[in-house]
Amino acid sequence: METELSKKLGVEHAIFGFTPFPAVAAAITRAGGFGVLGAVRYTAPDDLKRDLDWLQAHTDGKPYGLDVVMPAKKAVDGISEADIEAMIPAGHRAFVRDTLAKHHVPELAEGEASGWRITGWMEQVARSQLDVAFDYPIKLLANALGSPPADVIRRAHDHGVLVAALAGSAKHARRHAEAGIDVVVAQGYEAGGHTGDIATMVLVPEIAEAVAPLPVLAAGGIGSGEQIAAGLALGAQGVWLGSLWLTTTEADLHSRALTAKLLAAGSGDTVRSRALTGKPARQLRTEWTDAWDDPDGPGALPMPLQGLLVAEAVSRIQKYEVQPLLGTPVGQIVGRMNSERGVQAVFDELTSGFEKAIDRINRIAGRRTTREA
C-alpha cells in the first residue's frame, strides 16, 4: 500500500493514524503505517516532551508526527485564559449548571482540578508545544484547524518537517496549498470532530483536482481496507484515520463505559455539534449535544469559549460516567467498531480488505489479481 508519499516519508503503508494517546501512535508507527499524536491535550510542555520522549523510544526509529490546532479565525487572541473566562456570560454558566443538575451529576472533590481543558486550541499554547516538538524528529506537522501561520510553515519546513492542513472543501484546499502547504487532508463530512458538511466521496476528488500535483490524504467514514482502495482511486496518496483506534487495547479512553457505548453505536448515532468546542464537530448524540442544539437554550458559544465554559462539566460527566451525557468526538465509521483489537489487528484487516478490493477490481478490469501475479 505504498504511494509516492508513503515512500517520501519511509511509511510502508499509506495509513497515517490520528490519536491522542502515545501508545496508539506508536503502535500504528510500528505496524507499518504514520503515527500521529494529536497535542491538543497538552497544556504543559514538559507533559508533552514526556509523552514525545515515550514515542521516541517506542517507534523502532520509524516516522511519526504530530497534530496542533492553530484556528485559522479566532474569537479572541493575545489575552490571558482569565480574561476569556470573563467574557462567558452568565446565562449559559446557569444553562451548564442547570443541566448538570437535571442528570445528578456530582461535583469534583475539593480542589481536584478539571481533568479536561480546551486551552490547547489557544495558539499560544500551540506555539509552545512547537518548541517542544522541533527538538524531535518529527517528519510532519499537522494543524486541524486550516493552515498555520507563515512563520511556523517556514520553520517546520527550516526543520526538515513536511506541513499538513485540514480542508472540508476546495476553496479551503486551495488557500492550504497558496499558504505552502506540503500535504492536504481532505475530510469529508463522516469524520470525528471538527468537520464541514460535503462527503469524503464529494470531497476527495474535487481537493485532489484543485492541489494537483500536491499530495491528498482521504479521511472520514473511512475504517476498511476497501475504503482505503477507494480513496486512493479517488486520487488521494493515502488516508487519514482517527475514530478507528478509540477501540483499540491501545487506546486509554479511562472509561469502561464510554468504551462500551462506542462498541454498541451505529453510524447514525452521531451529530455534527458545537457542544463541545464552538465548531461543529461530529460526536456521539448524547443528552449533552441535544441541550445545547436544542433551538430553545442559549446556544453555543465561539471558539475558544464553549470549550473553556464546559471543561469542567465534561471532566465531572466523564469521571462520574453519567451515562445520558457521556460521549465523545467520533465518526460515522463507529458502526464499524464493535470489538476491541489490537492496532496490528486492526492494520491486519485493513491491508487484507485493501488486496480482496484491488483483486475485485483487477477482475472486472480482465487483469491478474494479486494471489495469481
The other form holds:
2 protein chains.
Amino acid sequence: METELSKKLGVEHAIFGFTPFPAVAAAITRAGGFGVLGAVRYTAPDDLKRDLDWLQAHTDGKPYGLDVVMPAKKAVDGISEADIEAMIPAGHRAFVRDTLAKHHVPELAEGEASGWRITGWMEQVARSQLDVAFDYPIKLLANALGSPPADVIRRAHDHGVLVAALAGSAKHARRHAEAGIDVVVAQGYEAGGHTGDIATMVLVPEIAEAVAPLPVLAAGGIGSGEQIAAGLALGAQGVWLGSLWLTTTEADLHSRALTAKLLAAGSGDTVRSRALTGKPARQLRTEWTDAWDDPDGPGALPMPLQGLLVAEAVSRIQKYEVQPLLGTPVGQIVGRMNSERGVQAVFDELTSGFEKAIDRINRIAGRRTTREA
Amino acid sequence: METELSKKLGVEHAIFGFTPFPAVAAAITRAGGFGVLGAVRYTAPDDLKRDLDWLQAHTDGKPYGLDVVMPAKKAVDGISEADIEAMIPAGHRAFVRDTLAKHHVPELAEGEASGWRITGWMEQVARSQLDVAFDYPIKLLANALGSPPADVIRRAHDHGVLVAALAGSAKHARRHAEAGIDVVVAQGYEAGGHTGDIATMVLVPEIAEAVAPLPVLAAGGIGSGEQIAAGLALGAQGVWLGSLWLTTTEADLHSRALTAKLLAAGSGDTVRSRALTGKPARQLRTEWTDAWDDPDGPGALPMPLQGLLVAEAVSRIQKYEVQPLLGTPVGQIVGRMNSERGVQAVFDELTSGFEKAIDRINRIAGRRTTREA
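Now the other one: the form predicted in complex with another copy of the chain, given that the block above is the form predicted on its own.
Next comes the full complex, and the chain you just saw is listed first.
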C-alpha cells in the first residue's frame, strides 16, 4: 500500500495510526504502518521524554510521528488558568456536582491529580512538548486544532519534519494549505473526537481537490481493509485510524469496564457531543453526554471552559468506573471493535482485507491483475 | 461495472439512479445504468400509467424500476385523511401561517392543488400504483419506508420483480431480510431524504455483513466515479444515487430559483431535519428548516402529521419561489453539483471517473491490470 506520501515517510503501508499509548504507536510502526503518538496528556516534558525514549527504542528504526493539540488562536497574554476558571458560571459547577451526586460518584482522594487537564491544550504546553520532540527523529508533526503557528511549521521543516493538520471542511483545509502545512487529515463526521458534520465519503474528495497537490489522509469510519480501500479510492494518499486501536491488547485504558463498553458498543452508540471539550466531539453516548446535550440542562460551555469544568469529574468517573457515565472519544467504527487483539493481528487483518477488497473491486471493474515485481 | 446483481438485472453498470422524473430515469437506463422512477407524487393511477408508457417507450428495452413509499405499519381501519388532519394542534397551524406571513408567501389560487399530498404515502395509494406498475416490465420495486407487506413481496416475486428496501441501520436491514426482500439499499447519514445517523462508510459493510448473501447497494455521499469505487470497495453490489440527477437538464424541478440554489450550495448547506415529513430527512438548509428545528419553536410533528401540516405551505413556497424558504431533499454531494448537464454526460463522467479511481487504487496496491476480454 504505497503512495507518494508513504514513500516520502519511508513507510511500507500508508496506514497512519493515532494513539495516546506509546506501546500501540510502536507496534503500528513495527507492523509497517506509521504510528502517531498523541501528546495531549503529557503536561510534564520529562514524561514525554521518557515515552519518546521508549518509542525510539521499540520501533526498529522505523518512522513515527507526534500529535499535539495547539490552538490556532493566539492566547491572550496575561490570562492564567485561574482567570479562565473564574469564567465558569456557578450554575454549571452546580450541574456537574448534581450530576455526579445523582450517580454517587466518589470524590478523588486528597492530592490525587486530575487525569485530564486543560493545560495540555494550551500553546505553552504544546511548545514545551515540541522542545522535547524535536530531539527525536520524528517524521511527522500533526496538530489536532487548526494550523500550528508559522514559527512551529518553520521549525518542523528545519528539522525535516512534515506538518499535518486535521480538517473537517474544505474551507479549513484551504486555510491549512495557505499556512504552509504538508498533509491534511480529512476527518469526517463519523470519526471519533472532534469532527464536523460532513461525512468522510463527501469530505475526502472535496478536501483533496481543494488542497491539491497536497496529500490528504482519510479519517473517520475506517477500521477494515475494505474501508481503507474506500478511503484511498476517494483520492487520499493514506488513511488515519484512531478508534480501532483502543481495544488492542497494547492499549492501556486503565479501565476494564471501559474496554468492555467499547467491545459491546454498536455503531449507533456514539454521539457528537460538546460534553467533553465544548466543541462537537464524537464519543460513546452515556448518561453524562445526555446530561450535557439535554435541551433542558445548562448545555456545554465553549472551549476551553467546558474542558476545564469537567476535567475532575471525568477523572472521577473513570477512576471509579461509574458505568452509566463512563465514556471515551471513539468513532462509529466502534461497532466492529468486538474483540481484544494485539496490534499486529489487527494490522494484518487490515492489510489482508485491503488486498481482498482490491481483488473484489477489480472483478467488478472487469480487470485482471498481477502483482508488480 | 458488473456485479451478480447487475447481471441478474441485465444492466451494464451497477449504477442505480433514483429520480422522480421519467426523463431522467429513462436517460439513466439508456446510458447503461438502472433508472428507478419515484412514484410518490402519482396520486392518480392514470398519471403513473401515462409516465410508465413514456418510460417504456424511451428505454430501448433496457431495464428500469419503480420506487414506492409504502409504510411498513398497517393503516388503522376507518381512519380517514380528515381524521388525521384533525390531530394537528392549532398552535402548529398558526406557526405555519405566521412563518409564511413573515416571508410574505402568497396564497394559492382557488382550486389550485397542492403539489405534495400525504395520500401518496398511504398504503392504498401505493397499492393502486402497484396495480398499474405490474403491467409493465419493471425489474425492481423499491420501498423507501420499511419492508413492503408480505403479499406485495409475493406479488412482485410472482411477476419476476426483485424487491429492494432502504435501511439506515443493520437492525432495519435484518428486518428487511427476514421479510423476504431481495436487495437492501444502505442509506448513509450523508444521503438526501430520510436517513439515520450512521455514515455510508460505516453502514455499508455493516449491513452487507448483516444480510449476507443478500446484495447491498451503497447510498449516500455518492456523486463521482471515486465515490462509486469507494461504495463498491465497501462490499456493495452497486451504488444508489438520487441527488446527483436533480441538476441534470432532464430534471424538471419547476423552479429555476431552486436549481440555482442547488448549483450554488456547498456540502455544508444541508441539514437533517424533521421539517418535511416528521422523520429526519436531509435537505437544503433554509429559513423554513431553521424555523422547525428552532428549539424555541413548536418543533415538527411526527410522521404523517408533519407532512400533512406543511403540504400546502411547501407548494406555496415552491410555486412563488420564496428564496429564503425554498428547499428540497438533497444529500451532502450537493457540494459537487455545480453545473447543469445532460444525464448522459453526468453518467459518462461517473464511469470514466470510476476507471481512473480503479487505476489509481491499483497503483497504490502495487497491481498491474489488464482488461478482461
